[in-house]
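Let's start with one chain on its own, the form predicted on its own, as structure tokens.
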Amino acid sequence: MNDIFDRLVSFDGTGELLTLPFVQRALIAAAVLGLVAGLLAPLVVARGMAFAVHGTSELAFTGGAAALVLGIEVGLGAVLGSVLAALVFGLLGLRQRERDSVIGVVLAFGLGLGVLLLALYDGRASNKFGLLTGSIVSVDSTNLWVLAACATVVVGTLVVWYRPLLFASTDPGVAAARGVPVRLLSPLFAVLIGLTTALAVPAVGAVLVLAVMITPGAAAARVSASPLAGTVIAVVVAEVALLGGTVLSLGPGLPISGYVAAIVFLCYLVCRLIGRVRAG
């Protein structure tokens, strides 16, 4: 058991390793994904889509393993799969109770589809583990430009559309009523998560996108009901998260994906702790 627990903490070699171009490339992408999913985490959980970016991680997965087969990029791959699986969602399941129904009906075809097709692909094992646990060497330059041109639509979409996509998150009827168009913002919101989330799968790979993509959300909401101070401690959470563990997996050599998922849940208790002494 020691020996187990010795090799998850370990730090033998991380300083060398953090000198290397790929490790600083997997940094940057971990900061630039911190800052996207953070920004919309709290929306995603204010409109209770965790389902939808789970199905969304799903076809972001079938995406990838079509560009395997095809011999494309993975990373562009997955943005067409999630894109197109948010675009279903949003356009098919724009009421509450047919959101759910159609979610399950695209997400068990694609995650059939995509191992149909990882059965298909001849190459490495690891970039079909990749693709389902991330891989902190799948962040190549391309993947990099690809990352920063996805971010900065999702961040400019915000930075025009947040108030709007705010009001419609927290009260979507009176949205509606005061003329805000909410049928046009849910399908636009779900290519926002879309493109997120097949940023997200290269990093920490499809099983565990919810971790960033709704957990810092979810701290943020137990400790602040403001929506500008929720997205900071989002922010604040996603980048701990994913910086610390890419960071904490180097030694190891192990997938990022199982130290994110324990940071940011670990965070998510804080916060839980702080929002029940804050209400005794």
Second form
Amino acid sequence: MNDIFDRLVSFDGTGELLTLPFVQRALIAAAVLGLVAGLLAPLVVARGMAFAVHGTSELAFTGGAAALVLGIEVGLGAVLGSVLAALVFGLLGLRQRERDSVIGVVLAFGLGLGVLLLALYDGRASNKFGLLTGSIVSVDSTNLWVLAACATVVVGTLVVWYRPLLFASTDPGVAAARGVPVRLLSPLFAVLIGLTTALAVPAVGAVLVLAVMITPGAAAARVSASPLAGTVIAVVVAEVALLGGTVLSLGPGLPISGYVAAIVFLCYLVCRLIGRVRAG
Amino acid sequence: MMTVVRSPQAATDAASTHSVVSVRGARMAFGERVLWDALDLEIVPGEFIAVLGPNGSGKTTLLQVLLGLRHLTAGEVLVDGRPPGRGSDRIGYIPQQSTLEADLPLRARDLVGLGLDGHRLGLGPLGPGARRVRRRRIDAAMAEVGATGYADAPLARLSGGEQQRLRVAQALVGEPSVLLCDEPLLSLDLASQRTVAMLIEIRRRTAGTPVVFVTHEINPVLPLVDRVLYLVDGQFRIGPVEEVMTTEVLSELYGTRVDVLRVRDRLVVVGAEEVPHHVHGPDE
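Let's see the other form, the form predicted together with the partner chain, since the form predicted on its own is already up.
Below, the chain from earlier opens the complete complex, with every other chain and molecule after it.
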């Protein structure tokens, strides 16, 4: 028991590792991801799009796998796969039940295709595994320009469209009556999710994208109903989980994703507790 | 009960002033199916129009036309002398009460704030002065509907009646020239129905804001209604309550025997609900 704990939590060499450029680049990538994921998470929760995010991430995996086989930039493949998936999901509109089943269908197909593509790939096994569970090496191999471009597009779009997006996400009927293009915003938001998902896949892997795209928003919703405060809390939770998870994973040399998922879940439990105590 | 001061005089006086909403020669058809044709309706300041009719008769479609979300097949519609455009500040819209998700990231004041500027691009007023002005407007709108006590409460925790008060504030905060209501009293208890109707009525009296009130149940607003627009399966009738809500008129509209009875201060319509109605419209 103690052995396992020692193996999971260890700071052997963490200090030295932190001085390495590839670790520092991974930390920068984690910080940028935490910002965009935290900004989007409350809207994802408000729109009830958890499953759509999961489906999108599985297609980022498919895109990444295809890129590996074709020998092009994996990050680019992930962006293409997830944005395409997000667009399909976004165009399905707002009818929840119908959307869920279509996402399930597309997700299963994409995942199967990805498995086949990975089997065709004869390169390093860590590249394959990295797509599913994430790793610090795959974060480093993400082109920093892809990262910067995606983050800029997401933040820039939010600066211009945040209020109509919030209106359409929380109160679609009145938003449409006030002239907010609710139907148009659905694919727009889906593209933002697609871009952010593609950023998240190298770090936390396709399987655990939900940990950074949903949990911070769900945690924030427990503590505050204010859109501004909720967004700040979600960003803080996402940053703590991603940066903390990256640092904790260094010593043991284990995947980032497990640590990120554990920290973010802990944050969620704490937020639930705070919410419970406050409600009296 | 609310006091009733409905004078026929008010309507004639108002007719001399300009109409806030003009519907002229309007026709709405989906393929073969005609919702209405040759519909003329001039709504003057301070007027309260109830829109009644069975499901699928086009009540909601009419609201969508006034909101600029749907185009007429023929004819024209003007709000404040201009065709209604998307994103109009001129129209306040009150929807029916709906169940909200517990994790909805909105407080009461945020809902009202969205009614003020949620349709605008950009991050909104950033300077302290502009933010204070915005906050004051939202506070005033909430005070007007008696919602100050729960201004900072999460929206999803509030009762249906409290949510509908906020809906009134959300619609009024932008100082609209006309108020469109789509079944705002549905699923509310009697006391809340009375409060919400009264809040709408107060604005009509103090600011002369005309009200278009879509409902399947006229009784909660019966004392307030100036005119009724009754739509049934492509036919319609417009006029004061006592002219439209009669056994003769409704029997003719429905094409079957419909009885309208006055029981104390309520109107009871017998027979209309059993009429098998047409295939539902695209929105209802």
